[in-house]
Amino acid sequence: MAKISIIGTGFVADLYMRSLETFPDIKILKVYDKDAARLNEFSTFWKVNAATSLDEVLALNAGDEVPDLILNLTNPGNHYEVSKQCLEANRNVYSEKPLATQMDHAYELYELAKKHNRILTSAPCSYMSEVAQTIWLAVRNKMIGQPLLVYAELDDDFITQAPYKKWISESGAPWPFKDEFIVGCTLEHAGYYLTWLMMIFGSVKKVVAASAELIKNKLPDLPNSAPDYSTATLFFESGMVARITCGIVAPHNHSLRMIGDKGVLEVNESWNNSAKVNIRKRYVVRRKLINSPFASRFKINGLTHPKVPRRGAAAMNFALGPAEVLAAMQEGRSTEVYTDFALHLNEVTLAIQNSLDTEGVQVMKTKCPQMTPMPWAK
């Protein structure tokens, strides 16, 4: 029986819980939050144990259990803090994304986990999905030929305008509204697509960005936020080419598009674990050229991952990467890929965001490790 604790307990953990419940090998042992009274309503609701103290979730004081791993569900300004005092305590950690929202604290953060010989990784684990390891079969297997480019869309409609306050998790938590738009949307969801492309086709080499804040005054008291869009195209050391877009203006867009030299695969929306694959061929019809107007879908045969029921926009099951992680640490496999592929997601995922204050090329430092097949996916 794996054990983990929780520190957050936000609208995102309402979310984890749920899919926590797909892995009954995987045992909670304490959470924590430092609103005593968010953790009550939490713990209540999802009949858990909740610690007292920081240092009572980290099994710091004499007699606590400890648990493998430590799900940091936190706000991202304090991923870094919450993440490092989990190093510090000799503590495995998986933190929801981003990593960190500076580079330099990524990097501190990942020399602290291999001094410490800990774990250190991050969200999203959606790349472990059936639609993301479909993908990656079909490119395996040649399914539209060698691919060449990616359009990847993440647009969520014009969010400032939705009745977000009304937004509310299971437990009784509200949508975390200002976290979101000092955040910003390109740190909270250009991972969705970036890992699937990082898995798929390894390093990117170089980012060249744009991203502007286009609401004004999202927040009272804030005159500025995060850019609420961005348009990036990533060069992988491949070859491949990828342009991925991030905002909270255009029309709710979640689509992904893969165009080979033989064929395009499409996929409707990526926040849906069991999307539909989709393959068009292409032909020369007498002096035309078409993409087949029919699609074939392309599917992995037999059982997948454990699937999740809808909850507000998405159909992902949130522990997927959790429970890969202890996967990996009961049967002696190494983790050091799931520290370097966040280390590397980070810096993709700031080149992007901090395109508003950077221009030009950005070449990235670190190096996306070799990923492997979810073992029903080869």
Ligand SMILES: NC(=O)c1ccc[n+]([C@@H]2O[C@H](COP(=O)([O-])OP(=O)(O)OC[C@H]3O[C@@H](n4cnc5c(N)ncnc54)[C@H](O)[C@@H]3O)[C@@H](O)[C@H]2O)c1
Contents of the next structure:
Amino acid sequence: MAKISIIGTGFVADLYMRSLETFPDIKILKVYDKDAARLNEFSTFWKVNAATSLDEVLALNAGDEVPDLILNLTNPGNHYEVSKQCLEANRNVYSEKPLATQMDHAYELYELAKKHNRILTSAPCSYMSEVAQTIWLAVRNKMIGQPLLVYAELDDDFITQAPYKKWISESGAPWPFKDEFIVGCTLEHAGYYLTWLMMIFGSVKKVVAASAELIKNKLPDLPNSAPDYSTATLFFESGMVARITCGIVAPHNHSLRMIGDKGVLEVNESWNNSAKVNIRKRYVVRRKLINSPFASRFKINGLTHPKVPRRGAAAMNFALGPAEVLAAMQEGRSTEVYTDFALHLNEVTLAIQNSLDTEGVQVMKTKCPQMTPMPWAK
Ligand SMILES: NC(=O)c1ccc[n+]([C@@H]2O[C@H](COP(=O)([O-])OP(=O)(O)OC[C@H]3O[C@@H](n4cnc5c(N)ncnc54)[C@H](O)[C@@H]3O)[C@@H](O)[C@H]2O)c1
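Next block: the form predicted together with this ligand, after the form predicted alone:
Up next: the whole complex, starting with the chain shown before.
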């Protein structure tokens, strides 16, 4: 049985707990939060062991049971410091996104993981999901011919006017709206499509992006918030080009369209592991060029992965990533690929977020490793 511990028991930790229920072979040793009241509420609700200190969750005392992997589910501004403490204590880390809010911190964590021969990786893991793996199989099977262009949208509507103070997680954690506005929708969400595109098309060579804060003074006491809109054109080494947009201004749209020389692939929701993958062939009728009005669904045959019901905005199994890392460790497979993947994701995401109206062309320094399809998607 694989063993994990969790640091940060806020809003997203509840989504992990529901997801972890689908992997009964993963045992939760300890959970920890610096907010004692939150920790108590969470550990009582889920009937899990609360650690009284960070040292305890890191199992630094003699006789402590050592977790195989620690999930860092703290706020983005705390990821670097918490992951660093884990790595320095010789523990493997799966961090919520982003790996770090500054690239120098991400590099430092990366070097630390190498030095201690530890695993360091980050969310999101939805690229391991049925929908993303189905897209990849459709590309490998040339269902739309040669892919040339992707339009990926991660617009979440005019969130500042949404009743977000009523959004409460299962065990009672409020949606951390202040933090979400400070961190920004690009750091929070770009990964939900970036990871899919990196998995399928490899390294992003250049980013040409712009970002802006359109809704000023989101909260009266908010010191400085992040861009609430960004758009980027990504130039992949493989020749593919993708345009990705993130925002909390335009109406909800999480669609992805991939245009190939033989047709178009469409998905309408990145936050649903079971979303349909539709293909429209392109053809000519007399003097007209037509993208078929009838979409045909492309599917993977057989069982894929355990699903969780929709909670709030998403139907995603957040435990797919930790489960895969633990499986790789148990099977003696290399996990370096996940560390390199996380670093490249962090660099591309920060390039988009920080572009504002000044950056122009940004050349990426990191590379995306060659990924492998999930065993059920080969
Ligand atoms: N809220 C969502 O819907 C959602 C969805 C997917 C991913 N995420 C990601 O999950 C992460 C956490 O977000 P959240 O919504 O759960 O935030 P949250 O504020 O609800 O929870 C974070 C928790 O971490 C704790 N914490 C912070 N620093 C700590 C430290 N040094 N030691 C111990 N505990 C510490 C806080 O006290 C808090 O309880 C973020 O990276 C976010 O991007 C959030």
